[in-house]
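For reference, the chain that follows is the form predicted on its own, supplied as structure tokens.
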Amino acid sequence: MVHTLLQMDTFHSENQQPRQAVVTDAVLVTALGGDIDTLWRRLMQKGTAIGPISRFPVDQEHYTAGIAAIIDDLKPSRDHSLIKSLLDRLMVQMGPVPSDATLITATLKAGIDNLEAVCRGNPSGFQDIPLSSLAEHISPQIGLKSNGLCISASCASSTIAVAQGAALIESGQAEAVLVCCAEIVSEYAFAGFSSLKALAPAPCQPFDRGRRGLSLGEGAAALLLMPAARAGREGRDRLGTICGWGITNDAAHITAPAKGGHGLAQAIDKALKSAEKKPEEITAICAHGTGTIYNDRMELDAFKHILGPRKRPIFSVKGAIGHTLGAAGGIEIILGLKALATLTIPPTIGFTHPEKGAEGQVSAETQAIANGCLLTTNSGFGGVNAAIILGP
């Protein structure tokens, strides 16, 4: 069955009750920790995985930076991409997945490292290069009936994938959805961001007024979604709820966001309406927080415009694990659920001198949060913006 993004804006009649999607299982792999508990502990300890790159040469003549958050012991196998090794490390943590689950994958460039090898005349396979290669690798491992679909929408890819999964469940088109996202630090991506002068020479500093750009990272995440009723019948854990979502495209620039943040503001507004939540019910925000000049500033403007002037805790994990591109949203949703469960958000690594609007909200220390909902946002090239509201 083919599902399209057009089905995401689902409206229910007065006699039809929406079925909220709950997250029952979640696993992740990052450069700072290979599982949720390790990553969370190291975040709380103010750790960072951003450091010198040894995977490929990064001389100053060709690149503006020489650092990233890389999983050092991640190795390719035979002619397979690093991304397959990353997916294997992820899926070994995953519990049983219902055979009727719809698979949604998310990535920007899949096994682009294989294309690099081919272009250099080195032995390598083409099978890992297409975006569909993620599903083709995952689906047989866990016994799914189809490969589903892949969403590649810049740095909002996996946020949109989770929203799509929740929409399929809410509308009754799926009884379970497995969302898998993954991204590696490839020389292809590194060179691209360097050419845009978007890479910081030192580890990134989200929401700091001295920020100079982003730091790349790699990682993967998987989330199993299903209706609350099914989760209860099957005795599954309930890690949290996908309460609502909003997706927009401001189309302001091929790479930069709209400086006023109106596209992100509209996505947040749509998410609130979808969740039937008021701004005061948002008690914390997991921001995209890349450490680039325009992204951080427009996010703060968008938050204030839609949520009002009241200060609330905001954090970004990109100073710790780097910007994981197409996997960022999935990883950050899992961390958002962990924050709601512990009523604590981690420190924003690299944050020292607040950008205007970050005062009293972003902190280099852990912050306690009140019971309520958490907003998580991601934005990307081409003006795409995505917002999801998480609840307990």
The other form holds:
Amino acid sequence: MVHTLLQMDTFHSENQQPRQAVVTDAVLVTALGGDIDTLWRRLMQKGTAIGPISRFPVDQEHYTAGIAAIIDDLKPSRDHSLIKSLLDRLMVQMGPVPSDATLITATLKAGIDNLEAVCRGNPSGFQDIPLSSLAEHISPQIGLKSNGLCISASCASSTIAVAQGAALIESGQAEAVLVCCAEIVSEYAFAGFSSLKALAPAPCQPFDRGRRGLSLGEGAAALLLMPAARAGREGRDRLGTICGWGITNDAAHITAPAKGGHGLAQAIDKALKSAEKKPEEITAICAHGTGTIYNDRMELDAFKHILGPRKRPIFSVKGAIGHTLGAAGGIEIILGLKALATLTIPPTIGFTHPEKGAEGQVSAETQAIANGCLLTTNSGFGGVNAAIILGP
Amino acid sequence: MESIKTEITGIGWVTAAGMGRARTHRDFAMPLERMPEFRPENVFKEPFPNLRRMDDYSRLGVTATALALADAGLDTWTCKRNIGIVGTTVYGCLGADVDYYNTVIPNRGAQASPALFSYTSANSYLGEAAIRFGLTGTNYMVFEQHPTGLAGLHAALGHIARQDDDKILGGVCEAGCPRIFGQPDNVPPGAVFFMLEPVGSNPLPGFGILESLSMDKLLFNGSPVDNLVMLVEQCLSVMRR
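Please move on to the form predicted together with the partner chain, as the form predicted on its own is already shown.
Once more the chain from above appears, this time first in line as the rest of the complex follows.
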């Protein structure tokens, strides 16, 4: 479990607003590691889980790539989707969740493999296809009173879910929030990104001059949030703080990021204001860093525009675990908390020749970071951007 | 928690009973019937070529948001605005999912349609509305387990209270469940959006005050709101007085 692995403090109330949302437990599953400890170690060892796909046929004549970061031994049970097996792996790691917790799930496509099967004429369970199915699976499993809801905003889904969870806590509408996100690699998404010419033929290379697109990945994450005061009262671990957040739309293009990154810049600006932080307090960035030409360029522009010219360590994990779409934000927030706890960020796998503006910020090596706050960002289809500022 | 209050300043809808907006149409219904053909082109003053390539779900959502903005006098703009949109749905873009995947199956992905794939995110239509009307605020979809259509409104109220957005559209967008899944028709098709603003910020007379007392309790002018249809009817009854 994460709370045995992060360098955690017990709760300290100094300088902490009583209703500020703190993360008291967090777990994840990715193709590079089935838990945070394994994933972090393998990230530091410059590992990658991106490899040949065997889950579905990949005809190299038809697709622009044949690779993804897939959890090899993930199998569906009966007529259920792989998403259920993935959630089971996730939730078995989770510590006790208060029964009064509000559940917020996040996904882009939920049990899309079952939709594929139905479209191919193979009888398959419908229950895992609607996006609300994540909540229906998790809520009774851990005895939550609330029905829960699911947030979907393409690749920013789980970032927004965490932001909404923190907002519910700050406003007093919830005393605890469990955020769960999950996504699987499917032929459905693979063919779609291939049709958009967005897939890299080799493992993706975030912020590299020679980057040629993204690599898909699968994974899941869960984070338990509660007010700082309650966490302290109950003697819970504190993995970090959700200090502030911002959500915007580019209002520019339906699938491509806005040139210049003005939408993301606005989201970061909102997050800074919401967190009452200054740009110089951001000591590191966990970028979306998909490895597509336009996303990475846009992000570097947005960071410079809002945070100024000062260089700061930036990393992307998508060269190691692939792009986990709706689950990306949740996984990256957990890794951001780990980075703050260890004052270290992992190498950006696939990065060798810096894109203009990435020099001295993105690295193929582990980087030390100063005490402070970490910014994590995600953007996606529909022009959506989300930024969260994490604190210790 | 303190209650959160906003003013409803516009309502737009497209349902199986027709399309309209609250200041010009006094009758509203959201029947559980098959959605007839509708012509969203008439709603948009300028040409909107993307409408033709959108799936039904997106066309419903974009049209209802356009009508709600028009009802609030906010459909024309010169500079992009910090206006958000939060929608609620049960089935989202499942129809687009099926249509798109049916282009993947033949020839093992060689004919996968990038145009259809673009609308397989449930929030894609929010992006279309954002582009069309210069809306740069908060933007996402909420999937409900038990359809009341109110989850998006609850979330939207929170964004106004936090001053994340200057104004926000909250509502529902539903194109139903594709027949291929053999599910019963239990959710009325259509889209309804409400323009929510801080009280007194729009020069047009508002419909009333929407208030959130908790995550599952909404009041309109002090009366409880159980579902979205009820809320539209309550607003229209204010206009009829």
